[in-house]
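Next up: just one chain, as C-alpha cells, the form predicted alone.
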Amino acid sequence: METRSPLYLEIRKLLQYGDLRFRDFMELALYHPEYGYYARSANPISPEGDYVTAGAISPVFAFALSKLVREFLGRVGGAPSLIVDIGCGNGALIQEIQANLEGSLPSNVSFWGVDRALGRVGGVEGTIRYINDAGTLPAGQPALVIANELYDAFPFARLVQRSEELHELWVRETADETLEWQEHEAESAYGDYLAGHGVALEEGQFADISLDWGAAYRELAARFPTSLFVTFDYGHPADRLFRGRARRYGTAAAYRGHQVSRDLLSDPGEQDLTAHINFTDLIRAGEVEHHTTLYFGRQARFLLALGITEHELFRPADEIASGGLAEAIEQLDARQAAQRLVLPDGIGDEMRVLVQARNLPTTGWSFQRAQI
C-alpha cells in the first residue's frame, strides 16, 4: 500500500465511524492544527507557492490601500483607531500597508493581523499585533477592516439537486483504501437558505455553500460601531452565483502549484480548497448591523478609483532610471505584475470588492468614483 500522510491517516479514523461531511473534511483539510493545508510552515501564497492574492502579485495593492487608510482617518476626526487584517496569512499585506504609512500617522493608530493560523508570520514586526481571533479585538474604537480572500477560505458544503430532494454530498473510503463522494439527504437549512435568495436549483446542478459566510461577516461588523468593510473575493450576488447553465458544476476548486483541479478529495492537506463566496450574503448581513453600502464592484475599478497609478511602477517606462540590463528586466517584471491587477481579463477584473460603512459618511469617498 502507498504511503498515506499523517492527515489522511486521521482523516480514515473518523471514517470508520461512518461518512463525513465534506464540510468537516474540508475543515480538516486546512485547518487541522497540525497536518492541515494552512498550518505548514511554507508560504503557499506566492509565486513559488499555489496560488498568488493581489497583495503577492505587486507591492501596488498595498499602495492603493494605504491611501485608502489615509481617507478613513480622515473621516474619522483623529480619534484612536485601528488597521485590521482579517485572515492575513503571513502578515506581508498588512506589514506593507504599515511601512507605506510609516512616520505620517498619529500614535493612536494600531495596526492588527488575524488569522486562524498565525504559524507563518514571521515575528512580530512594528507595531503590528497579530492574534489569532477576532473576538478579542478592542471594541469601541472606530476600525477600518480589511478582508482580502478570506470567505473563499471558509468550509462549505456541496449540495447537489436530485429530482424534488436536495442531496449534500459527504466523503467515505472505498474498499481499495481512496477517497469518493457520497450523498445523503441535504439539512433543511441548506433548502431554507436557497429559498431566502429566491434560488431553485436545476435538476443535477451542483452549489456550495458555506452557512457561515453571514454569520462571521455581521458577528465582526456588530464590533465596531463605527466601521469601514472592505472585502476582496472571488464571488457573485445570489441572482449570478447560483445560474444553473453557467455554474452548473458550482465552483469548488483546488489549487495546487498554480494548477486548478476539481479533484477536491485528492491528497488532504497538500492543496488549497475554495469556492466562490455569494456577497448577498455580506451584504444583508452587514445592512442587519447598520451598514450602508457604499461600493460593490469590480477591483480593477476599485483599485483604479483610489489612485493606484500614482505609484512609480506605473510611471512611463522612458522616466525609470536603469542601472543595467538585469535592473530593467527585474523593473519591466515588477511593472508588467502591477498592471495585471488593473488590466481586464485579469484578477482584477474576476476580484470583487464590498465596501460596507457604518457611522461613516456614504458619499464624497475615492474609490465612489468608479461608479460614476
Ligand SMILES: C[S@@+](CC[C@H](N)C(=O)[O-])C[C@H]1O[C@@H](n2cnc3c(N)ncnc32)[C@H](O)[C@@H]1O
Given for the second form:
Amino acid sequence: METRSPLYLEIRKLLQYGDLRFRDFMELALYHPEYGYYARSANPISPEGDYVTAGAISPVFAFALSKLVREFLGRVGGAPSLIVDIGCGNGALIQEIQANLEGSLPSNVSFWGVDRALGRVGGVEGTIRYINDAGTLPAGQPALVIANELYDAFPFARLVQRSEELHELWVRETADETLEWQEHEAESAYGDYLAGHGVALEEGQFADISLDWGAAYRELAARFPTSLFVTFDYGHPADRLFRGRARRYGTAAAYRGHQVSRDLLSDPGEQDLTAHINFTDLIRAGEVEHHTTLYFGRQARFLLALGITEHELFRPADEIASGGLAEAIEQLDARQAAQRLVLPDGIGDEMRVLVQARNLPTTGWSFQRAQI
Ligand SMILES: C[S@@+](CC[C@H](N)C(=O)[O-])C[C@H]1O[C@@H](n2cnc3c(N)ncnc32)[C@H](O)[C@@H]1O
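Please move on to the form predicted together with this ligand, as the form predicted alone is already shown.
Expanding to the full complex; the earlier chain stays at the top.
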C-alpha cells in the first residue's frame, strides 16, 4: 500500500468520525501546526517553490511601498506609528521596506510582521517585531497596515447550487483510500451571505466563500482609530466574483511547483490552496468601522502612481553600468521581473488593491492619481 503522509493520517483519524467540511480540511492542510503547508520552515513563495507573490518577484514592490510609508508618516505628523505587514510570510517584504527607509525615519516608528505561522521567519536581525496574532498589536497608535495575499489564504467553504438547495462540499475517504467530495446541505449562514450580496447562484454554479474575510478585516479595522489599510489580493467585488457565466466552477485552485490545478484534495499539506476574495466584504467591514475607501483598482496602476518607475531597474538599459556578460544577464532578468509588476497581462493587472483610511485625509494621496 502507498505510504501516507503524517498529515493524511491525521485527516483520516478525523474522517473516522464522519465527513469533514472542506473548510476544515483546508485549515489542516495549510495550518496544521506540525504538518500544514505553511507550518514548514521551507519558504514555498519563491521561483524554486510553488508560487510567487509581488515582493518575491522584484524588490521594486517594497520600493514602492517604502514611498507610501513616507507619505503616510508625513500625514500623521510625527506621531508614534506602526508599520505592519499582516500575513508577512517569511518577513522579506517588511524587512525590505524597513531596509529601504533605514536611518531616515524617526525612532518612534516601529515595524511589525504578523503571521499565524511564523516558522518561515528565520535569521532575523534588526528591529522588526514578529508576532503570530494581529490581536496583540498595540492598539491606538496610527498604523499603516499592509496585507499582501493574506485573505486569499483563508480557509473557505465550497458551495454549489443544486435545484432549490445550496450545498456545501465536504470531504470523505473512499474504500480505496483516496479523498473525494461529498455534498451536504449548506449551513444557513452561506445562504444568508449570498442573499446579503444580492447573489443567486445558477443551477450547478460553485462559489468559494470565507465568512472570515469580512470578520478578520473588521477586527483589524476596529483596532486602529487612525490608519491606512492597504490590501493586495486576487479577487473582485461580489457582483463580479459570483457572476455565473464567468465563474461557474468558483475560483478555488491548488498551486504546486508553479503549476495550477483544480485537484484540491490531493496531497494535503504539499500544495497551496487558495480562492479569490470578495472585496465587497472588506469594503463593507471597513466602512462599518468608519474607514473610507480611497482606492480600489488594479495593482499596476496603483504602483505606477506611487512612483515605482523611479527605481533604477526602470532606467533605460544603457544607463545601467554592467561589469560583464553574467552581470548584464542578471540585470536584464531583474529588469524584466520589475516590469512584470506593471505590464498588462501580468500579476499587476490581475491583482486588486483596496486602500481604506480612518481619521486621515481622504484626498491628495499619490496613489489616487491612478484613478484619473
Ligand atoms: C499567500 S501567503 C502571502 C505571504 C506574503 N504576504 C507574501 O506576499 O509573500 C499568506 C500568508 O498569510 C498567513 N496567514 C493566513 N492567515 C493569517 C491570519 N489570520 N493572520 C496572520 N497571518 C495569516 C499565512 O501563514 C501565509 O504566510
